[in-house]
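Given next, in structure tokens, is a single chain: the form predicted alone.
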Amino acid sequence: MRKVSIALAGAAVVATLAGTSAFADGHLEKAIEARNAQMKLYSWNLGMLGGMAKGTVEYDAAKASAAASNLAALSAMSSQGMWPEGSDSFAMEGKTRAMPEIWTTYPAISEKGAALKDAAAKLAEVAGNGLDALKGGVGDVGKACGDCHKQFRMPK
């Protein structure tokens, strides 16, 4: 439960940064920082769950449930303020890998976000119910992440 609280507090900080920075100088950089922080929290939690699913991290129902709940909370929070137009990899070279297509193909990006939110919510329901349940749910979350990254993130 403590991990969920820490993740939610982090998400609240990220959301606050995004919301208050939209009107200040440097708002594009702050928006990029906020969304990068959100992505790092996704990565941290999904990395733990993926490790359990692959067998490189011992399955622990409580930890799996907490990490999956964190993912569900992160995917449910509004991130609109973190994605101002002009904060793409061409306009902000070296600061982000977000492709400008994010802003020209709407609502595709919104549909990708909804897919992640749905997959994370389903994972949160089953992650603590055993390794087999976790494996099924992690794959759907990973697919949702990958679908968005393939279409809207510049390769390294």
Given for the second form:
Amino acid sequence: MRKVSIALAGAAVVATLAGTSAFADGHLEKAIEARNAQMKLYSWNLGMLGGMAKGTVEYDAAKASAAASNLAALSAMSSQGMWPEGSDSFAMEGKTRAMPEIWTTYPAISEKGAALKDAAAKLAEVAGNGLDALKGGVGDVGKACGDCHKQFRMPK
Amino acid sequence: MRGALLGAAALGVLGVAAAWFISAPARIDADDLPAQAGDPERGAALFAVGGCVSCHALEGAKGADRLVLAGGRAFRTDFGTFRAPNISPDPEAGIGRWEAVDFVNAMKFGTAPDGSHFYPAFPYTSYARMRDEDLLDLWAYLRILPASGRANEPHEIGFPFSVRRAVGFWKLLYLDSGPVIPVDAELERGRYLVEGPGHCGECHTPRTAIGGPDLARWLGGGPNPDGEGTIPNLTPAGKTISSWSEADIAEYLKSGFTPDFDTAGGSMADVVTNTALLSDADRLAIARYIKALPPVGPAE
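Next up, can you give the form predicted together with the partner chain of this protein, since the form predicted alone came first?
Up next: the whole complex, starting with the chain shown before.
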């Protein structure tokens, strides 16, 4: 009888653990994947614009405008559900560098998001107006990115 | 027996006296300084290289407020919490009553005007490599910045690190004004900026058990001394920077963009705010020195 109850208790513990991790793996990891994908798209489009600003890619007004519009669209996109509580760098170590301060100092992060949205919208307006206009706009977007990474992203 | 005891006691006294003597803070006299007035304009450039605002400006200060060096930023380390002091020209709260020689003694020897040791959270192990002329220029610039009456808060340090005199022994081990690595003449500018005023090694070089820079692993990266995460290895054995070109490193120090258009984060974002103010030539000099580092692997 005693053996059976121990076995049952053990099974219950295992079931609980499995249940918890299945929940974590599904729900939180998908949200992390989604926001990482958004970051990848930022980086891809910024790569094009930054290459032109640096002089490693030839300036092309049409291409610059297209990439800058993408950035503006990305920054205006609703990221609802992508930042669930518990999906921080301590709870999900190794899977995300999003620091818990995102949630403990909320809504500070939404101000940073708004700053990026503004900078990206301005860049989209000027990216086609020549290389100098592009350089200034890219610099401001970079500052907005860095501002958020500085406060809310764990160093590697 | 009595004689032996006396002898031991005498030796003990001698030992204590010797220890007191060798742990004494080093300093120079005003006469030892080059006879020149500092140039605040050149000092401003050194101020950017050193990133003085990153530690001494009030946390969160923006724009012109970054030049008010009121202090207060806390550094939580394994040895306790250190607080950056007010170094504005305020005569009471800041360092307004200091002379140039007091500043040089602080920067090169970690010695306060009252003769006590500063804790090495103040990176004089790097500044010790600075030229006196540069220190005078930097001093001239600090003197013209706005004053702040913000009073300093004490450090929170546990025993035995609370014994300031012991910092003297630490300095015997780690305070050295010589260059860290030998380089060719054309890399000397970069070496000076990185090893001296830029004090890159303070974060990017791992530390020994008693908090000294482990020079055998120069710029090899390691745990963040003041927070979470890891500081990257800058040497050719590192995972990240080794694949960057000189131009990539110089660009990163200017705009904060990595070659794949990620941006600098954490405390490096503050560093880039400062290095963005350097000349292109100096940023390239830093990059060339970093590409020439001996490989140290692979603590990342």
